[in-house]
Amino acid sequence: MSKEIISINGTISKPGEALISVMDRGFLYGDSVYEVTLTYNKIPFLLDEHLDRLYRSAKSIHMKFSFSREDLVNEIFKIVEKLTGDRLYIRIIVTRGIGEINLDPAASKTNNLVIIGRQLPVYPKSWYTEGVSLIVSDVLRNSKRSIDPNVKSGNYLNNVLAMAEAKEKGAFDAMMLNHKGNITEGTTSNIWIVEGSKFITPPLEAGLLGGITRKSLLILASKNGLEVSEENITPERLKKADECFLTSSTKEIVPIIKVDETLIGTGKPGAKTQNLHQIYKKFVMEYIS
């Protein structure tokens, strides 16, 4: 049993053991498809979920994957038994494979199959129970007409170049804007506000992806009687909001207490936040069980 593993074309090997050629058009332009889910109970949580995803990812950029579907999901499983824990996190990640060096897809032929795995650390409470803060980025998010943030590709230096910015401020995170100047998302996850009993996020038109746990709880909002909504949000409205939160598959639900230099509500975690991760949390609970 290890605490972390990669598996490369169904060859299991250390994390410094671990080799893919760098001809590979994923090191070469980022031309590749990922996902990431964790284990509850060394369960993959949502899987079928996420793999579609990973599917439409693909369709997305013209990228055929190798493989079937069925191999796709027993390396992952074989992945999970061989790992110590019951709190995993799984990347799964697909590049179009090795060709030569041009921009041409057809110039491969056969995909690389990556998969790591790893123990997943228990976050820091204080997220939880004090929340967090975030900056509104100057980086803007990419437009749906040239790299669709709809798209889980691992072209990622759009985010990676937001957060850079985010700890060079010292927050936790950072929003992105379109050009129009509403809100998409974080760099890794969904963003929500709560205005007196309404939880509203944005529209995926807005130019942002459509997160698994977004999806999940505009469902288990309306299941419970709660009030939600996708519509555009402005930094200003935003940070007028009651509450502020982030959602993403790894994190669940981070409430948001501070946006930039000003302080969203009472400055603490909300309790319609809160009820909202017990919601999301009896969900988990009832899909492992």
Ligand code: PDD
The other form holds:
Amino acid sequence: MSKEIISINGTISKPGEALISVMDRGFLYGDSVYEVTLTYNKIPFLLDEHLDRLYRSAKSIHMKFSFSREDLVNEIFKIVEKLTGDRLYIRIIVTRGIGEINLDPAASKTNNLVIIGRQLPVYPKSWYTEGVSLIVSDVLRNSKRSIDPNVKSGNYLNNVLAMAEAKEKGAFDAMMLNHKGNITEGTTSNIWIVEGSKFITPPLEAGLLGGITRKSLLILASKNGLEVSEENITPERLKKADECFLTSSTKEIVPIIKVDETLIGTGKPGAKTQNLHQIYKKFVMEYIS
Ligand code: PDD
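Output the structure of the form predicted in complex with the named molecule; the preceding block shows the form predicted on its own.
Below: every chain and molecule of the assembly, starting with the one above.
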């Protein structure tokens, strides 16, 4: 049993020993797609949804997989079994593979499938009990007409730059705007605000990754009689919100208490945010039981 293992095309190695060629197009061009799923009690949460998104991302960039979905699922479970701990971070990366230095995708014939499995780091409790801060970044989210942000590809350089800006300014994360000046999402999470009793998140048309947590929450909130809506959010609207939070598979729901220099609501995690987090946790428990 290990704390971290990596599989490359089915061969399992320890982290320092898992090597891939520099001629891989993921390395050369960011020509890859990926997913991150979390396990609870060693059960990969919403794995089908993550794999559907992986296949959808691949289709969008005209990438065909040289392995079957069944093989991929078996490989994920093989890794999960070999790891200790119940909260595991599973990162599935598929590159277009190795080929000559040549932008033509046909230069490579076979994908490389890399799966990184490790224990999820224990996040500081204060993120959830005290909340965290955001900045609105100068870096724009890429347009849907370049790499659609709804494709989870290995091209994260805009997000890396936005995160660097957040860190320079002492913030937890950065919000990226689209070319119209509307908020899209965080660097690895979706954004939500609460206005009165309404939960609002930007629509996919704003140019963002359709998060699986985001989608679950849209459904869960409605089922629990909460008002939800997909609407454009400007930075000004964000700063006037009563509550604000980020969502992702790995972090679940993280309350936001400050954006740039503006406190959100009372400057403390909002009650409606915390209530939605309880609903989400209940959903996770039902899924794994
Ligand atoms: N990130 N937006 C972006 C740009 C993301 O990279 C992610 C996920 C999300 C949230 O999606 P989901 O709810 O499906 O996790 C939104 C993962 C966790 C990552 O890259 O580590």
